[in-house]
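Taking the form predicted on its own, here's one chain by itself in structure tokens.
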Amino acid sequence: MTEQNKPHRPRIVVVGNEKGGSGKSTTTMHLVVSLLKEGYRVGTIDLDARQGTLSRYLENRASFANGSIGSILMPEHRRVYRSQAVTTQESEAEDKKNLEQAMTELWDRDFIVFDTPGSDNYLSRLGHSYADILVTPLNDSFLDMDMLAKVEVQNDELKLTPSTYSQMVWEQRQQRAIQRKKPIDWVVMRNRLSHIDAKNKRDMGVLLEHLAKRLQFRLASGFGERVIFRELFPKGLTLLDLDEKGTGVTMSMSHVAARQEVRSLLNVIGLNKEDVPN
């Protein structure tokens, strides 16, 4: 698949990092549903197909939609499994072929949104290489910050060393520059933010601001730790669906606040009408 012989190019959003439990699939679903509700044609690709959290989320959504009296919008979905070929050369060639086949099938969409595995492999790196926008959910803790950079104190001075993941993103940016493509717009979202103004939260903010300048990413506030996200998964719903009929969920003040968090994130990312390619 080459971009030169395709007049239409969808915008590609990749949700990724190399740490599990950061809320990648929840973030992906909320981005997808927000785009669907704006009237965009959306395709989704699950590059973590073996674990398949996003795929199960969408299966739950399709099942709920079949019995719902409301309008539950669905993206066009593809799962891409990692190759089981013996040699690295064969495996990488098969991974690339399978991903490009999935992208070709979704190329008429306005957006293609990738969910990636919480580990480093060729298929994940390949997915990152296509990103116009990279969204990296990060739990608001120093333990999870290690995914972005190693933090050390030497002679009372703070030393930050970019992580393997940050280096991988930097390499993909360099490759895009060589190919004269637009740079990846990297957004790091602080997920599971505490609602208490704790010292740890402030210290994280200072370090992330420093890293944002050094690694060239934008910071966004993500989602607070709320039970509602776990409750919506079995139905395949998001906070943005709760105004539809038949969801069986009564809106509370907590839900309203959580939905505002989602909208704030979308505004920071900048998925606006004018961003959609012709």
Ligand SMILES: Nc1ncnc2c1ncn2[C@@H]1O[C@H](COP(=O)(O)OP(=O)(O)OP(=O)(O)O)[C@@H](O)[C@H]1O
Given for the second form:
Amino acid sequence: MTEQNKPHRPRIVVVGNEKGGSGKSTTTMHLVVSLLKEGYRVGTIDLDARQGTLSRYLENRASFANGSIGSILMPEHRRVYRSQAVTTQESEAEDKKNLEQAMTELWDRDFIVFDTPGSDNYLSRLGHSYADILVTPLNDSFLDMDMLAKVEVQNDELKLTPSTYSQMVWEQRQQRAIQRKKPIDWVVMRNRLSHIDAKNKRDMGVLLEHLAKRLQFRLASGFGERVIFRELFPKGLTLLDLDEKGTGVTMSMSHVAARQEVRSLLNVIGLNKEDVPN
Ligand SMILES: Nc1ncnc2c1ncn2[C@@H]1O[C@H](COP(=O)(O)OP(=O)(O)OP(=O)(O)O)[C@@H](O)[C@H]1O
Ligand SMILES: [Mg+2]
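What would you give as the form predicted in complex with the ligand, now that the form predicted on its own is on the page?
Next comes the full complex, this chain leading.
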């Protein structure tokens, strides 16, 4: 089959980990707006529909645009709630049906980006099984490292035991290999990097390099700790929107640097226009 005859298939990006508050929804929103700004048609699916942070972020964006700047780039959004069925069999079947329905509705898009909850459930695991690219934001603290693996020192050697989340990703990779699908490209990004604690930052870096080899993920440099991320949420804006007139936010040097971090993430993931085959 020639390249032109290939059936259209959107690229699926899942943003996930099992730790609450590590920046999944913030990262999802920034990836989505970056892709929209590159001219892609983007669909979004909120698999953390009950908490609904991504859905609220997008609602805030639509209201803000209505009230002040007129039009704004928006993805086509779907919210998939977990089934309330009583038996596991029924609820899993319903979750699968609902997620596949949302994906079918968004299938004409170039990208579908999933935001997932900070805890394990069947719907989230199912979402991960579709990932071409999995982006895992990790708070830059040793406490959060156990989301990837338990790290112990034994006889001067590092002993790493993969966490349940890493095992889940490994299982999804196995499943894809059996189905002869392309492997999941797993990218871990550090979030909330401190500007002061240089030693801690270096030690984390060394340990993450070890984990990257062992668990087979790529490391992205990530985002610094910046108040602006919290300030943008109520307006539904991202760092990528701050060039637009009427945002009410004056670009500072810190914002320029932060925006550069988002672009670097896009580069590492390989989502820039020139890198993406369609
Ligand atoms: N780099 C950062 N600097 C400062 N604040 C940040 C940064 N990243 C995220 N935050 C803030 O941390 C909080 C949690 O972020 P977010 O909601 O994106 O995390 P989450 O992983 O989606 O959480 P949950 O597991 O509850 O869904 C938000 O208030 C967000 O604005
Ligand atoms: Mg979230």
